[in-house]
Each structure stands twice: as structure tokens, then as C-alpha cells.
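Okay, so here's just one chain, in C-alpha cells, the form predicted alone.
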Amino acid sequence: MSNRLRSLGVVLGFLGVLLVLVLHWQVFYWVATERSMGVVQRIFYIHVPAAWVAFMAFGIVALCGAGYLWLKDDRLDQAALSAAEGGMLFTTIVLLTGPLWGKVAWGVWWEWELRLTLTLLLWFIYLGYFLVRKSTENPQKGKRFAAVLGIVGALDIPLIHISVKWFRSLHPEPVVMNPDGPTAPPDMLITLFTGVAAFTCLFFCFFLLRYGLERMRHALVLREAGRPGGPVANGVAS
């Protein structure tokens, strides 16, 4: 991993860290607090910006493995790694502070209603992408097989966006991603969308710093295996 890279994922998690730091104050001193649901609902301005980095996080996996199974290129799957784990991350976030806003809203921790279900396969989807990279005693088939499950997986995404206008559902509709504009007032906008930027930033670090280890790794294995696998110089693959 280049310095560069490196040096940009420590300022991304700097950022990412402020941002967080803006939104709890946003969060408890400065916006409206919602009519209808109350205190409880500002569980929304972590658990809704968790769940689209989660998305983003899953998004990427589906490409960079799409270009691992067209290239071959052993970059391409650990960038795909990389987001994996970053989405199985946020996608916690979101299986854990949706139970704690359902059961103040609805008065049960879990309902097994077409959004909930949807978010709670795909974290499972992605925990099988992990297994099945170690199905095997070829790494490469392994490898390939993730490429496709993570494909798949990322097919859940829009599903999940959806069901709440294609079927009946106790789950919020969306207020930004509305056919209609934001229906949010502005506060509550401001406040989502810092914990958005929060959010990507802190992937983003995360993102940029495993993706150097991952390449740090295979560099140290190719050098293991006798084979040129790029340089490695003071300890960090290049």
C-alpha cells in the first residue's frame, strides 16, 4: 500500500471521527425532535446512514468481484474483501439500533416484516461470502466462488429499498429517496446527511487501511512461495 493511500485513510478516519462528534451533538442539541415517535426517533440518524454505506460497502464488493471474475486480477478481490467486511460492519450497526427503534415504535424487538427480513439475509448472504473463500483447498476457486456470491448478494439491495412501497410493511417509508422529493424538514436532513459523510468516511478508512494489509499479506505469501509478488519495504507492500 502506497503512503499515499495510507496517509488518505488516516485522514479519512480523522474526518470520519469529527463527523461523528458533529452528528451525537446535532443528534441531542440541535434538531427538532419528531412529532410522532419522539426521542426515540433519533435512532434514525445512525441506523439510516449505517444501512447506506452498508449498501455502498456491498455495491462495491459486487463490482470489484464482477472485475475479479472478468481479470483475474488478485487486487480487484482483495478490494472486494476489504468492503465485505466493511459492509458486514455497518450492516450489524443497522441489525442492532433497528431492534432498539422497533421496540419503543412497535413494542417488540423484532417483526419479521419484508425489509427486516431482507437486511437480516443479506448479512447472511455476506457471512457466507467469508465461509465460502475457505470452502475449498484451491484459493482460487474459493475466490471465485465469493466473486459470484457477492454478486448475487448485492441483488438483496434494491429489494430492500423497495419493499416497503411494493408491499404491505410496519417499516418507515423512505423521506429522502422519494419519488416526491425529501419529505424530512431541513433539520433532520442536515443532521442524515452529516451522518452519512460520517459514516463513508470512517469506510472508507477502514476500507483503505485492510485493503494495505490485504496486499501486505499476498505480497508476503508470493515471497514465501518463491514467486515475485511486488516489493515489500519496511514492512508495508508498495
Second form
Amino acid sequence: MSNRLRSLGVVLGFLGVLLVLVLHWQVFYWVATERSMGVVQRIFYIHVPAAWVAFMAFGIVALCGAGYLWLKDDRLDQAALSAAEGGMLFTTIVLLTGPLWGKVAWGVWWEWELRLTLTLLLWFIYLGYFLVRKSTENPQKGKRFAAVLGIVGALDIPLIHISVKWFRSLHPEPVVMNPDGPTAPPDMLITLFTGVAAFTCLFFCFFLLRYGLERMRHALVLREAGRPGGPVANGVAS
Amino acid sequence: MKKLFLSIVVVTLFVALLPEGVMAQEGLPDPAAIAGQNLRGHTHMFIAYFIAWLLILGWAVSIARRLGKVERALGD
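In place of the form predicted alone, output the structure of the form predicted in complex with the partner chain.
And the full complex, kicking off with our chain again.
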């Protein structure tokens, strides 16, 4: 891995950890408790940032996937794969923290309403992204299929966002990305933005390290291929 | 594995030692009902934070392990 990539990753990691500490101070000591839901509403400060990072990660997957289909540059596929892993992780956090909140706020762990169902669908689409890469004998074909799936999966994201506006939903209306401006109190918004910044820094830290890992794996494959008896020497390299 | 176990212990202690949430808003509709709801809410909130940080930490450890493995392979 290049030193520049590693240094940037470490800086973002430190910044992310610092913001996480600030976030915990805000969540547990500073921000007011929401009147109707009580303390369980504090899950909001990790649930929403996790959703934001997941959507951003899948946006990167779609952009890099489109770039890969166009340019056939392996680096774009490696970046897409790295972002998809992070997207999967943060979507898992969204899907696990949401029901914990829902059980207290709504009285049920899960409801098959549109936003929840589409988020679960997103998780399965990106699970398919990893499966399809491994399921083809020709790795290049697997990468192309995965890129297409990554683009299709990203189309689900705007649907998730607008689902609470267009259809009846248990989810509250957006409190930040609202046409009339943010509706949440300032202390809640500040805490939410700290969470978003912390999760974004941590995501990019791990994304860079993960991308560096893929680059190193690629270098290893190329080196192995150059050896006598390697994949290229046996005529099976893609 | 040792690092992961230590990290889990640190996160658990951090979460367990945190005080109760601040009730900063006035005019609660039914204090008894809210208190009952908050007790349950605390458990759910701590579990949610624990799961989130455990998963993020797990990803970090997993990347570090894979990086180390590939770096060793490249070093050979």
C-alpha cells in the first residue's frame, strides 16, 4: 500500500475517533431527551449517520461500477468492492439499530412498511453483489455483473428516501433534508451532524485501507502470475 | 483475537459506566409512563450502540488482519 494512502487513512481514522468521542459526550451528556420517545431516540444519532454512510458507499459503488464498465480499469472495480464492503456493514448497522428503536417507539421489532422493506432489499442486492463476483468462472465477467448490480442497487436509494413522503409510513418525515428546512432542535441537529462527520471519517479511513488491501492483492496476483507455473504461465489468467 | 476481546471489554465498560440520559425538556406528559419507557429505552439504546461499535471494530480488525497477511505474502 502506498504511504500516502496509508497516511490519509490514519489521519481520517484519528479524526473519526476524535469525533466519535465528541459524539458520545453529546449523546450521553449534552443533547436533550426527546419528549415522546425518551432516551431510545438517542439511537437516532448512530442510526441516521449509518444510513447516510451506507447510501454514500453504495453511491460510490455505482459510480465506480459505471466507470469500470466504461474504462475497464481494475482500480475502479477495487474501489467499488471496498465501498460495497463498507456499505454492507453500515446497512447492517441500520437494520439492527432500527428495530431496537422501533420496539420501544412503535411497539414492534419490524413492520413491512416501504422504507424498511426497501432497506432490507438494498442489503440483499449488495449481498448479491459479493455472491455474483464469486459465482462466475471468468473473474472479468463476475466484475462486470457486479458492476451492473451495483448500479441497479443504487437506484433503490432515492426510493428509500422518498418512500416516507409518497407512501404511508411509520417512519417520521425527514427532519433535516426537508424542503422547509430542518425541523429538529439545534442541539439534536448538531449531535446528528457530529455523528455523520464521525461515521464519514471512519468510513473513508477504512475504505482507503480496504482499497490499499485490494491493490496489494492485485500486485500479489501479478507477481504470482509472473512466476513459472503461475496462472499466466498456465494460460488461465483473465 | 486478543485485541478484539480487549476492544470488546473496553467498549462494554464504556457503555456500562455512562450515566442516565439528561431530561432537559419541560412538561413531560406522564412522568411515570416516561420513566418506565426510559428504563426499557436505556437497554435498547445501549445494545444499539454496542452492536454498531462492535461491527465497526470488527471491520477494522478484519481489514488489519487481511492487510497483515497480504503484506507478509508480498514480503516473502
